[in-house]
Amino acid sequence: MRIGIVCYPTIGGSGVVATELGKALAAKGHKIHFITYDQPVRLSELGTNMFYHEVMVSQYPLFQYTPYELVLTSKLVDVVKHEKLDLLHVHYAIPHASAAYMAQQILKQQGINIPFITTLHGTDITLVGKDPSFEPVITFSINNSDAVTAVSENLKGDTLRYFDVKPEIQVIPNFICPERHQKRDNAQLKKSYAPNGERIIMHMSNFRPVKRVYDVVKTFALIQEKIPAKMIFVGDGPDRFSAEKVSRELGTCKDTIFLGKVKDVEEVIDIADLFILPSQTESFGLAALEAMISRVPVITTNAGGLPEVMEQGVSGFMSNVGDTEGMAKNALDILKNEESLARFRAGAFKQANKFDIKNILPQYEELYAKVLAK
């Protein structure tokens, strides 16, 4: 098949999943054309069967904001026509699904039929989608997709709750590529952060309010009262400064490291002994899954799609949102001795392997074939 994949090229979960999906499809012989405004971060090099088409966004004095949806539509028309694509797979509803619909209608007038599949990833529904000004466009785009998928049952439920959606939404979960997280010798790196054998706690996110990074700082302070530990934050965003401020106020700043954005998270995540993700909501929880495949147990909330990823008491523990005392207690239960930590490391790895891309890829291929057979 010749498949066009439309995604955001940034380090967010939707872009990572879309890129890794395309790479896996290309490895199986499909021709994959990535269409976006910058080369995806996980697409470090273009291999066999993979192509990249940049959406050029020009600046015009007439426009205060460049109409990306329109230039994306034009690029989709061009790529579909000249690369003879069989279908489009768009990740994230805004503005990819509406652009795909417009491209489909333009091409239909030229005698070209191009179906498109929309995959919903989370914030396009739970945050952006709640804005009433977007509702008519999102509803229309979803309803006119040839197929719709969501990355969790929780996200499917939210979509049906917020929008008047007609087509069936198929749940195909996010996935990980285990070979990217093969155990490496990071002993020296770990020692540089924890020279005296302290436990390393890690959090990774875009530091938006929904991630509740303050709860990470508070939980770490409670952990550190009981055992020697270091805290590593990976990522950046609007709440980073406030997190730094709170860590100073609680006196944990001397044992806290803010690494900023890290392109290849697998290079650092496996030095952690524990991963904390206390989000207000997560449509899936890809960061938790990446920790688990690196044999790092996880402390999360029981919000959103996280219960579909986690196994309570095996890969880690889930608590109610805001329960920092409960999260700290659970963390200490995992870290109390080497035997306990080893058991949870093994449980996290076993649970994560259920989401191996080898188990998920056939579901997408079957969906593609079904759509093309219509």
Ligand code: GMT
The other form holds:
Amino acid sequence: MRIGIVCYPTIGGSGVVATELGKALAAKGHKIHFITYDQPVRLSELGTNMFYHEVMVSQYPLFQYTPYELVLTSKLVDVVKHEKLDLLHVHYAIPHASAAYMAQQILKQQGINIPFITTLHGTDITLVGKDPSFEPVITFSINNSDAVTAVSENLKGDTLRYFDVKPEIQVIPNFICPERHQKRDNAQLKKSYAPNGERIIMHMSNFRPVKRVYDVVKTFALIQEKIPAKMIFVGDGPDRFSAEKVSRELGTCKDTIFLGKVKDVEEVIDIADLFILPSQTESFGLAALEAMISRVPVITTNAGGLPEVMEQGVSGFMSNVGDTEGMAKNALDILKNEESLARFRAGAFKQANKFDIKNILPQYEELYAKVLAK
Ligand code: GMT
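Please supply the coordinates for the form predicted in complex with the named molecule, as a counterpart to the form predicted alone shown previously.
Shown next: the complete complex, the earlier chain at its head.
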């Protein structure tokens, strides 16, 4: 098949999922055309069957807001026509689904039929999408997609709750590529952050309010009252500055490292002994899964789709949103001795393997075939 993939090229989970999906499809012989405003972070080299088309948005003094969606639409029309694509798969509804719909209509007038599949990822539904200023367009473009998928049952439920959606939503969970997370010798790196054998706690996110990074800082402070530990933050975003401020106020800053954005997370994640993701909501929580496949147990909230990814008491623990005392207690339970940590490491790894791409890829391929056969 010749497939066009549209996604955000940034470090976020939806871009990672779209890019790894495209790479896996290309390895199976499909021709994959990535259509994005920048080269996706996980697409460092273009291998066989993979092509990249940049959506180049030029500035013009008249535009206060550059019309990215229109440029994307025109690019989709061009790529579908000249690369003879069979279908488009757009990740994150805003504005990718409406751009795909418009491209489809333009191409229809030229006698070209191009179906498009929309994959819903999270805040395109739960935060941004349900905002009244987007809602009619989102509802329309979901309803006019040739197929719709969601990354968890929870996100499917939210979509049906917030939008008047007609087509069936198929749940195809996110996945990991285990070979990217092979065990490596990171002893030196670990020692550089924890020279006296302290436990390493890690959090990784885009530091948006939904991630509740203050809860990470508070939980770490409670953990550190009981055991020697270091805190590593990976990523960057609006709440980083105030997270730094709170950790200074709580006196934990001397044991806290803010690494900033890291492109290949698997290179650092396995130095952690514990991963914390205390989000307000999380449609899936790909970061938790990436920790688990690296044999790192996870402390999360029980919000959104996290219970579909975690196994309580096995891959780690889930607590109510904001329950930092409960999170710290659970963290200490995991970290209390080597035997307990080893058990949770094994449990996390086993649970993560359920989301091996080899189990998920066929679901997308079947869906593509179904849409093309319509
Ligand atoms: O919605 C976001 O915050 C960004 C988005 C992304 O592009 O990474 O994250 C969402 O999609 C991921 C991939 O499907 C999920 O793993 C995240 O849980 C989801 N984020 C939220 O629901 C907050």
